[in-house]
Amino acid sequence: MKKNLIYYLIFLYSLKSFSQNPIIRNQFTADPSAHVFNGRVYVYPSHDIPVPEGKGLRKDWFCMEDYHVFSSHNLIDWVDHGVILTQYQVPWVDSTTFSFWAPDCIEKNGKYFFYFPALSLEKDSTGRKLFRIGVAIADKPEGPFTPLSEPIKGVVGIDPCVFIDKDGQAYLYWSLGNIYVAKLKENMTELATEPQIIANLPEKGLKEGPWVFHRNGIYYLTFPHVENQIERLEYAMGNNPMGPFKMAGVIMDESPMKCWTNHHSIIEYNNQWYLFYHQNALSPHFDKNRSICIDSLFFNADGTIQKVVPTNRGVGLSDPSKPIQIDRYSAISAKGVQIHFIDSLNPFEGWKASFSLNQAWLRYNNVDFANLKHQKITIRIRSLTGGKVDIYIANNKTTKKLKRIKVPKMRDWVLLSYKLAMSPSGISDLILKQSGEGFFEIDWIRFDSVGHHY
């Protein structure tokens, strides 16, 4: 009975990610679908995979055949609930096309529905399968979701959202070339009105990806869009929820990483509004291959967006205790620090940073010391020369320098472990800064109690 339970807390760790972006870092994942259900955050995206030899639409493409689940408190500690439906639990979908692409779920009347789009068994008059809109049905966020035997009648195209307006009326999105609306039954699996296209939207590029939300009186409508030649987040505001809408900016720009699509989705949580969206952070090679992230965003008096710029630091307050990936740097000195794969052939290992130049630094800001006596800081690092490396903390007022690591010469990964003259408190930010000459390497760094061992 104990083996077993060492077993289950063992699987359970396993669940958890991180706060740094990417969030999800065990596997691929893309078209965050972001909502707050009972006082907690879950994300339903699509699942990247490889294409299986001889399947999916064609080589090198979209490859999608299962649903996952995450959720969070936080927004730093991110649990996977596991598969909750597959392309094989569904008549209606063609499973030789692996086309589970972006879904979302909303709950209403205690019940929670999960909207997925994907090619059908059906084929419209030129003998092409038609992308058709799914529902599958929970009691739960986490599932066990069950598939209706047929996709919403009326409804042809992919990425899917509903939006619940304060009236209690539901309306589905989604899109095909232009972006359609249509209001939902009672049942919220079939429609109520004929589907009409979203006017004084741009005519030209790629428009995909619809999200709709409400604040302030404001309807907004969110997609991406290819202006030139890989997508943006781009917005239109208005006074209703069927339009008609007016083009208001951009959110994000197109991607610094080349990554040719972007799908998103924006919620608020705890007072604090964010943005869900991906990148190929752990495919730099290949963009059919991405990653989810959050960012906080802001509004502008107005209601308008404020534009959001990726980071790899992400959101949260991170906890100590923990490793700190300060990889995902909040900032980094102009020269002298450099990011690489761990392993470049398992990028869900992680990335490390690479100090090489003296006073070359590295800073990695909100970590939660408060209520936490913090004796030692343990680093996981290498190199082949040995160097110095100085750790600070800091905050608006003032930067204490808390430990001189003097790094000796390896060749492999070590674990270093040194005991601290002073306990770190408060919010603080982390800064590391190489002292001297020599060349090493750092994966993660934590702060534990002497005397607690891992």
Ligand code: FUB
Given for the second form:
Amino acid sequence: MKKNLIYYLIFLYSLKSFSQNPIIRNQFTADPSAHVFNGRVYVYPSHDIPVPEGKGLRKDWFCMEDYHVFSSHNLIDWVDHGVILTQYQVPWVDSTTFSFWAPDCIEKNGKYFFYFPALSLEKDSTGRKLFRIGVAIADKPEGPFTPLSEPIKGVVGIDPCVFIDKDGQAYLYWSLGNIYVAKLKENMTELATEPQIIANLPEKGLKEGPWVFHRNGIYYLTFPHVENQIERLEYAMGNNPMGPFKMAGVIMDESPMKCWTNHHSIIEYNNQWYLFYHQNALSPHFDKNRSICIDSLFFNADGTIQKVVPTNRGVGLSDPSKPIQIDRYSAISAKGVQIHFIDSLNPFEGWKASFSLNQAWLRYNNVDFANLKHQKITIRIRSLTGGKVDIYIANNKTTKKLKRIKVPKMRDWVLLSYKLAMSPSGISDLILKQSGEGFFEIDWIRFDSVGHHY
Ligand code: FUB
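Alt. form predicted in complex with the ligand, vs. the form predicted on its own above:
Now the complete complex, all chains and molecules, led by this one.
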């Protein structure tokens, strides 16, 4: 009974998560550390919250009091496993500071080691609070995690990242202006070597958030760096996990939304590489409330990384029988389509796409119509003027008009359903094009199927 209830709650959580960017839309998330454990992707982000009145370090600063973990088998359907650690559980953490910043997690010998930074109760000689890095241990990637009573000795800093090399040696990376590395002992909770600063990285501008991985004999040290005004993701390549590394370029430019921070991780899953990063999509006016995103990442033949441009569409195929949030578009016309929050007071309600010009269009890629027969299209729409929208499906070879929808004039959001004369099949893109004058707003589109047709 209790187990059923837990599965039901997990199911409800997963319904609130989405395949497009940002991937979690019922809370703020940042600093995603992604790992593949037991064939499933687990993401350990920071959990940003709006600063509670009179709490936290200051009102315009980062505020985090706990961590959640999320997992997915397809990068589309995400399960929120709930809170895995709170600042109140850790004896050495100053829980007035809400400083549970970017974490990481790694598996070794069947145990899961969760590394997290926080401001500790101790102060330096000038009276300043010190960031330390702690460890919490679990038997499963989703916890429950039990924190150690002391932080790791010899480490002062933030943004832990742990990398285990082919020979089983674990390395801890972290940052405090510079990026540091030390070997970890077999127990994963103590340093085996003195911390050393990683050399040959840019001297000017903040560097933080290290993420290290290995591919085809190359060790990649990737990190956010302030080259100009705000952070961008850069990387260096080397042939040893401790360096030396040689700077190799930029993975992602500064945020178009002007989010001051970016923080990322890179994994390979089912033969495709992915970049996990964050933006402030759900909080455009306060960039300390961030949201995690995923886009595909590609390498050149010489091992260098191609720049990743952040998208709304994200990764994966969309299921047409669930509402397709077309505001997470792949491309839109230069004029006539705009994206806004449905309710500017509650960003977690998501966005809508507004059409206002004859021939304005929106394209949403990669909908998997499979072999189901879709007989009906349902659209959540509002129009103060009335108007017409043509719906097309397209692939490399053809573009077919599926339906012309005549939108009646109405004040409120409505669900309109229409029968389809033809059923889309296979993996196709969805294109919406306004026909004639008018103004209408679309929240989502869904296709209803009635069984298989082979
Ligand atoms: O989330 C708090 C801090 O912002 C992280 O520790 C940094 O990497 C930056 O993302």
